[in-house]
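To begin, one chain is listed below as structure tokens, in the form predicted alone.
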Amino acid sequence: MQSIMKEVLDIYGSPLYIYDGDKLRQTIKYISTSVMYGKTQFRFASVTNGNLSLLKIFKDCGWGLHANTPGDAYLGLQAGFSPEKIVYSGSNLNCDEMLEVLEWGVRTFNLDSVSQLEVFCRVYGLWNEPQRTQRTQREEVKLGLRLNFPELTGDSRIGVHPLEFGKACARALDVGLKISGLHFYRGSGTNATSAFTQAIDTVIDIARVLPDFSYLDFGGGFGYPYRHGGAAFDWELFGAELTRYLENLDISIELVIEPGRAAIAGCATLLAKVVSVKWQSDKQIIGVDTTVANLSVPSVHGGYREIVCLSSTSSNLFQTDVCGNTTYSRDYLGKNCLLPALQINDIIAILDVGAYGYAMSSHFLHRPRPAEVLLENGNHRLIRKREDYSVLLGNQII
């Protein structure tokens, strides 16, 4: 794999995101087969990565899409997902956005508040006006509520408390709709399997308060072990426990699972070249040709990523800070890493950047973003062009 990465870097330039499509498919298969419940639908949380070539892999593997925003849904449609395979579970849409998503054909909405439900009901009424549609009958729309229950979800801004369920159900009935689903979001990047398994019975009990309960959307929030060897989410245990609970219910419900980070984080690497080396006492300070702006925002999704060197076989390792190519004082891609003594043009690999890597990259300090390349079956192809400085002028009026 190292030789392929070096070859690809020579062809497409540095810095460069590289995705291992074979590894991604293996991860999708592993997660899919871990939940044996017969009425399970997997929906990839594309907020973590919106590259169309990667989304098509999920589609080809039989998954649908979980959309946090209209943009997520738009990308999914461009990747070829049918609208009924897309679940919207987001927050704070205005009327125009809700109408837009409805008109795109999305039919499942997990809403974040009674206020958002009221907006949806108004939009739904407009959408069904005879002058706006050629439909002879109303198409089925499935509505769910995102759960806010501090004993499980902690201090979260997201969701509807069970005490508001009655009000929500009554409002939906005003326009001929039913609240039939509950969406449980544990929180971003949770590696503790017990945080999910111990919540199953409580979530189901709460869901059954809904008189028309027929589907459970159970996460969202599954973590990934960025520190290799650390705690990792146990998909097989989770799948077995969830299946056991659901199969023992006296009603048959649909189950939706929304992996994002857990499915895609480990398939990608950000390659960069060393452009500067200096020593401060016994510590090595290297500068590379990428920046922290090409990784997830540390304050949001954590700052640690494992970094390895692809161009040195030395066994002598030194405490090393890996610094980006800006003067931002916090532009560290890694601190106190153990790396060999490096030279200019040596190659480093920042691992596990598939989730919230390119998706959260930015033009901070006016650096264009890298290209993206997909490896599959020993072949490679460009799946996103490298930006140049002209992108900084986009939409500006001079």
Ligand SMILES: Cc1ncc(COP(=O)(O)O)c(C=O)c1O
Given for the second form:
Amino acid sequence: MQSIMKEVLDIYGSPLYIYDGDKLRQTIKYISTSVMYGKTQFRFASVTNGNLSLLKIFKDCGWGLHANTPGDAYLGLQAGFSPEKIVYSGSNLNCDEMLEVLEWGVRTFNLDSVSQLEVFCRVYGLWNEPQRTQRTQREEVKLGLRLNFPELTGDSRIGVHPLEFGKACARALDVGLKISGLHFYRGSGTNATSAFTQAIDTVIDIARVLPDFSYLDFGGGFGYPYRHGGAAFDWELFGAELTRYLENLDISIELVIEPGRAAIAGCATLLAKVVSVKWQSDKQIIGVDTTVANLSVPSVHGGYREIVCLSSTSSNLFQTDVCGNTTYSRDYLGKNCLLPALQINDIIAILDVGAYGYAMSSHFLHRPRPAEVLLENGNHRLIRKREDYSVLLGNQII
Ligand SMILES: Cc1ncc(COP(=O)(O)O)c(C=O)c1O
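Given the form predicted alone above, I would also like to look at the protein as it appears in the form predicted in complex with this ligand.
What follows is the whole complex; the chain from before opens it.
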């Protein structure tokens, strides 16, 4: 793998996001087969990565898409997902946006508040008026509520408390709809499997308060072991527990799961080249040709990403700070990494950057974004071009 990476870096230039399509397919298969419950649908949370070529891999593997925003739904449609395989579970859309998503054909909406339900019902009522539509039948729309229950969801801004379920059901009924789903989001990125398994019975008990309960969306937030060898989310245990609960219910419900990072984090690497080396006592400070604007997670948002050197095999390692190519005080790709003594043009690889990597990159610091390349079956292809400085002028009016 390392030699292909070096070859690909020579061809496409540095810095470069490289995705391992074979590993992505294996991960999707592993997660899919971990949950044996028969009525399970997987929806990839594309907030983590919106590259169309990667979304198409999820589609090929039979997954649908979870849209956090109308933009996620738009990209999903461009990648070829049929709208009924897109589930919207987001927050704070205005009427125009809600209508747009509905008109695109998305039919499952997990809403964040009674106020968002009010927006949805208003929009749906107008959209579905017989005099405005050619449709002879009302189209089936699935409505769910996102859960706010501090004992499980902690101090979260998201969701509707069960005490408001009655009001919500009554409002939906005004426009002829039932609230049939409950959406639970445990929170981002925990590797503690028990945080999910211990919540299952309470979530189902709460869902059963909904008179028309027929689907459970268990959300995302499943962890990824960024610290190699450290704690990892146990998909098989989680899948077995969830299946056991659902198979023992006296009603048959649909299950939706929306993994983001767990599915795609480990399938990508950001490669960069060393452009500067200095030493402060026995600490090595290297400058590389990428920046936190290309990968904001470790420094700006917190979180660890392993960094290795691809061009040196020396086992003599030194404490090293890996700094970006700007003078921004937080421009660190990694702090206190253990790396060999490096030279200019050495190649470093920042691992596990498939989720919230390119998707969170920006033009902050006015450096264009890297290219993205997909490796599959021993072949490589460009799946997003490197930007040039013209992007900095985009939409500016002089
Ligand atoms: C509703 C919902 N589902 C799934 C996800 C994906 O989360 P993760 O990448 O932690 O799995 C998010 C992330 O924002 C979300 O808001």
